[in-house]
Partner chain sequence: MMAWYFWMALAALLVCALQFIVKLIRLVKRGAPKDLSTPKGKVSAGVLYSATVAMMPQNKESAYLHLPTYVAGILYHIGTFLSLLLFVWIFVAFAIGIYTPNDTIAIYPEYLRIGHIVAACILFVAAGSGISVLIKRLINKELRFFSSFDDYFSNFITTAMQLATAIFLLYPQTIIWYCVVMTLAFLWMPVGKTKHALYFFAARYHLGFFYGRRGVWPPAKIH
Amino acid sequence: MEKLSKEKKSCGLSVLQTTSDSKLETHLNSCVKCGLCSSSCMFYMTFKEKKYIPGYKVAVVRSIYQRYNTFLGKHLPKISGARDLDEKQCEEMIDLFFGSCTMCGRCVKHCSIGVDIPFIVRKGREMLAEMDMIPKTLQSTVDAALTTGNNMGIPTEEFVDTIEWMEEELQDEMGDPNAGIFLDKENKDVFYTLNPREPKFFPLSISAMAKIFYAANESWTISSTRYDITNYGFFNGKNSEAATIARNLYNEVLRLNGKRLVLGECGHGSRATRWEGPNLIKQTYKVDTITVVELIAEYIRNGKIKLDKTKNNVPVTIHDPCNLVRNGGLLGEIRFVVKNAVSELIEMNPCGNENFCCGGGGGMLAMSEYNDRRLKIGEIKANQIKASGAKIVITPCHNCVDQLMQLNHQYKLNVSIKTIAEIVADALVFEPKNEKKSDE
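With the form predicted on its own in mind, please provide coordinates for the chain only.
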């Protein structure tokens, strides 16, 4: 690592020196070092090293805060346990905050005080971002989103070609030339978003949702340029970049005058857009914003789609995405949809709000330098899947899908991984339509 300049050090410390961040001070000073969080963390459970205890990460940020913001830290650092921010400390912080935390929030539920440890981790990432110390692999994902409109850098022409091909396939399958995947249409009831991994690697996920929209007779559209629900700026520590990505999507909804922003199957993207987005852009959304899980649940309750659960007659289990369930409150909605679409649901142990992360959150999947560590901690999830005896794992998050597919291969689980849309599309009952109005 290059020598830490005074300028960069000052930038990093500025994150801790704000006088308006009472939440930071509260949570830094609340940890009582009880260690209860250790049993909740996949990293500590796997490697059994002190540095992986979530509370240790809090201690690192607190010690730096004390060194530069308190009397004892400034004048008697050895007595107070305060740490200098230097090159060695920065190297440890990179490994701890980027490479040893998925920011899943499970530790918060097991904290006797309720310390928001992912919030502290994010502050650590913000410090590193201010010092230009973001892992290049993660930053390249953010750069792609900022420059091309999606995190995989898919050219617009390639995306449009994929959608047009899939639309033809949908029309053939439905036997209806008016069935469609509608691009850049104004004044539609639903503005739908995707994870770029769908057009790149999982086009059947898009087809599945298109079938659901068709069955519900929905008025909907996708932007050809701003369809990406992901926001890795939420993970790299640069709030300005996270805000730009969130604002770009919101402005596209306004441009097309979408009545409702429906967030595709991506846990962190849903959180970064729906719950964090207005705070990032400092503006209240003027459109109703919900996840696709909630929309499908509405369709079922309102009778807009009909399902035959016997079409999915093998045992399934649910992997709960951390940002949709523990941090998003969608435990009940996910189960309502799945129970209406399958014959047999077997819950993992633990599940729901106590769920273990897939191991790929927090930007881990974007950072190839941590691949071995990511797959190793994922053994906990793999063992849960094995113990369930299920043949299909359902999860409404493509980041989780990607990690679970790698675990499926690594640990020879011999299961299928499906999204909510895919399992629902498999159970759809299509009723004859006298006339389908074209969406052109």
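What I would like now is the form predicted together with the partner chain, since the data block earlier showed the form predicted on its own; can you produce it?
Since only the chain itself is given, any partners or molecules it might have are not part of what comes next.
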């Protein structure tokens, strides 16, 4: 590692000195280092290494904070355990904060005090980001989003081609030439967003959602240039970049005068847009912002779509994306939708707010250097899936889908992985008028 210059060091330390509320001070001073959080962390449970104890990650940030900001830390560092911020420390921080934490937040719920460990981990990432120490793999994902408008760098022409192809498929399937996937339309009720994995690898999940919109007779659109819901700036710790990505999407919604921003099936993207977005761009969103899970639940409640559970008659289980459930409050909505769409739901144990991360969160999927570690920690989820006996795993997050597919292969689970839109689309019952339309 390069020598840490004074300037970089002070940039890193500034993260701990600039705080607008009491949250950082609180969580830096709350941990009692009981170590009991270890049994709630996938990394520790898998590897049994002391560096993976979540409390240790807090201790690292706190020790640096103390070294430069407290009397004891400055003058008697040994007493408080204060540490210098140097090259060696930075190397450890990169491994701890980027490579050993998916920021799933499971440890928070089970912490004896209630220390927000992922919040501190993110502060650690912010420090590293300020010192230009973001893993290159993760940064390249952010750079792609900043320069091309989507994190996979899909050219607009390619995206438009994919959408047109899916639209033709949809029209054929519905037997209705008016069925469509509407690009860049103004004044629509729904401005829909996608995870770029959909046009790149899973176009059928776009057509599944298009079918639902069609069944609900929704007025909707997708932007051809700013459709990406993901925001890896939330994971790389560079707030300015996260803000730019969030602002780009928000401005596009305003440009097309969308009435409602509907967040596609992406856990971190939904979180980064709905919960962090307004704070990143420092303004309250003028448009209603909801996840697609909530929208589908609304359709079911209002009778805008009809579902036949018997169309999905194999046992299914739900993988709860951490950013949507434990950190997003969608526990009830996800179950409401799934129970309306399938005959048999078997819950994993534990599930809901207690769920284990799939292992691909926190930007782990974007950092290939941690692939082995990511697949190893995923064994916990794989075992949960096996134990459930389900044949289909449903999850409203394409990031989780990707990781679960890899786990499916690695641990020979023999299950299908589906998104909520896909399982709901499979259960759709079209009203006679639609059938009539197709007859015509």
